[in-house]
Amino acid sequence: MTAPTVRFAPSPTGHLHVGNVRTALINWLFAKSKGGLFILRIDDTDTERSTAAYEQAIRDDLTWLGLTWDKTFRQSERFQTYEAAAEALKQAGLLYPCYETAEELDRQRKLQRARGKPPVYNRAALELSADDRRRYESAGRQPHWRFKLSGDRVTWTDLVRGEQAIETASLSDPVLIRADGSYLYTLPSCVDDIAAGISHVVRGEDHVTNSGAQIEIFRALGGQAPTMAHTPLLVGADGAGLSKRLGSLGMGTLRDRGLEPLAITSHLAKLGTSDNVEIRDSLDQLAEEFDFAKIGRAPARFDETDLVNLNAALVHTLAFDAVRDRLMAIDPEAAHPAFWDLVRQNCDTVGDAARFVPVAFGDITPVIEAEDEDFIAHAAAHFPDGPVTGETWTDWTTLLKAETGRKGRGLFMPLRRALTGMDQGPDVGQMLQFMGRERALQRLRSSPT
């Protein structure tokens, strides 16, 4: 295979979520696995809804994930090119004006269904004379423009779905230009794919039904249709669609929750494939392992719990240098290699380290049950003299075990609660070295809760 050129084409009308990030990721991994190009195309032909803020957020999210692009452009800068393409299709008799209102088209579809026919546009506009068109326009109607399909059988070999075929006679001629003169997605996309030399279009399987018409448009514009790959869509853990929850699955939200970019990309890259869903070392490794043959046909189940667990597994392996700045932002005292080594196994995100900062360096509310008051007082009275060292905890608990007869949970849990205010967490003996003798005694001598 020659090096492919692919594109990710978001509309800057909202934030990226896991669904469209997965599409971007698959495109990126495929291109990089073959030494190809990844193009970011901003589909901002909807000038009323597109914003510069959303565009910048898209670029920021992709950069944060590591999905950098080789080239980028905006469709809003290419309207003259689309106008020229539309005019060429009109001259070829393949783009024709239609004057039906939405209500008239709806009645037409209902009538066809009642007659047992598919609700396909009846091409009545092709029978209009020049006088008919002038009368419509003098009455205030502006035409929308449809592409005239051939009615032939269109076939292609899909990299995920295999051999595919669509009878274009079963489709309505697609509208390419609205009555207000604005473009729908299809024409600008095909024009740009040809101009950018896009070799492969990789997208969700909800676009399969559009492919037959788009292949004919590519040909009508003098281009060659790209190779296509339609991947199964993401669904929730319960098998239902994600549409109602996509707002909570945006990259900004996941970033604010402390999820790591590599956890997100590892998770999305492996969902719905024959590979195990596990953390990979890098995007490069994900690219090396990428293969369309690994993608199954069943919907890919996205479970936020699985993503959080994967993120925790990654956090547990992060070296101090990788988190230094984030720990510094939490508290300068936390930006210490030994502190990170102590707490990271108890963190699902790097931000979780904040829970242990007051335990080590600040003030907490000790938990001392009434029935443990005498034991904790005894423990305070027999706390070893001198600075806390790596041996302090072992020496101290060995002494308490011998003198009180307590052991196991009955010995260690009251001490943990009194010293940390928690039932579980990092090793208490190591934490004791951060809190020091004075802070430890202050907590041991607190009133019972």
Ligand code: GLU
Second form
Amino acid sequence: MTAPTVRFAPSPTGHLHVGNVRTALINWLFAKSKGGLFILRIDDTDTERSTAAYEQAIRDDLTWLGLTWDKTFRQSERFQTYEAAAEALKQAGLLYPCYETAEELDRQRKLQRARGKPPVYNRAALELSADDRRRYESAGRQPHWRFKLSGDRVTWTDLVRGEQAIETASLSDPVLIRADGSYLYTLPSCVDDIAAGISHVVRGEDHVTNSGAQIEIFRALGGQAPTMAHTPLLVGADGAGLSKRLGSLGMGTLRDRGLEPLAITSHLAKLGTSDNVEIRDSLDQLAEEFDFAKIGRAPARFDETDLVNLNAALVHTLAFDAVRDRLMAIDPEAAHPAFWDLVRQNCDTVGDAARFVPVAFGDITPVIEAEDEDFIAHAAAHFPDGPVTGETWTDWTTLLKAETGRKGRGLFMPLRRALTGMDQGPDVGQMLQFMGRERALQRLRSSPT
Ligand code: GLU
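Would you generate the structure of this protein in the form predicted together with ligand GLU, following the form predicted on its own above?
Below is the whole assembly, all chains and molecules, this chain first.
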């Protein structure tokens, strides 16, 4: 196989969410796994809804995820090329003007349904004479343009879904150009895929029906249809579609929640595949393991809890250098390798380290239960002299154990609560070394809560 060229083609009408990032990622991994090219195409033919801000956000989010592109272009810069393609189709009699209004088409469909027929466009416009057209146009109606499907069965071998067949006779001839002259996505996409030499179109299975028409358009334009791969859509853990929750599953939101790019890409790359959903070291490793044959036909279940757990697993392994800047932003004192080593096992996100900064370097509210008051007072009175070292905690608790008869939870929990204000967290003995003697004693001597 020669190296593939693929494209990710988002419309800049909103932010990227887990669903379209998965499509981008699969394209990217496939390209990298075969030494191919990944193109970012901005599908901004809908000039009303597309914005420069969304486009920039898409580029920023992809960059943040590491999904960098080899080439990029905007459809809005290529209208002339689409005009030329539309003209060629008109000449070939494959793109024909229609004058029905939306209401008329709606009425037609209702009638068809009432008669038990599929609501397929009746091609009445193909019967119009030149005079009929003039009459419509002088009455102020502008035509929309439909592509004339062959009525044949279109087949292809889908890299995910296997052998596919679409009966184009069961489809309405698709509208390629609206009455206001604007292009729907269908034609520009084919024109660009031919021009960019796209070898594989990889996208969600909501486009399967489009593929039937688009394969005919590719051929009508004198090109060859790319190989197709349609991936199952993502659904929530409950099996329901994600569409209503996509706002909260945008990259900006996930980033603000402290999720690491590699946790997101590892998760989305493995979801719905025969591989285990596990963290990987790099996108390159994910690419090495990529294979369309591993992608299942069932909808892929996206569970945020799994993503958060995967993120935690990744954070636990992050080296200090990878988090230094972020710790610095939390508190310069926290940007210390030993501090990160101490707290990282207790962090689901790097930002969670902030919870332990006051414990180590600032002020907290100690928790001392009334029943532990005497024990904590005793512990304060017997706190080892001199600066806190690696031995302080063991020396101190060994002594307290011998003197009070306390052990296990009864010994350690009151000390942990008094010194850190928490029931759980990093090793108290090591935390004590950051806290220092004065801070520890002050906490042990505070009043019961
Ligand atoms: N802009 C289209 C979409 O976002 C692209 C579909 C395709 O990949 O062909 O659905």
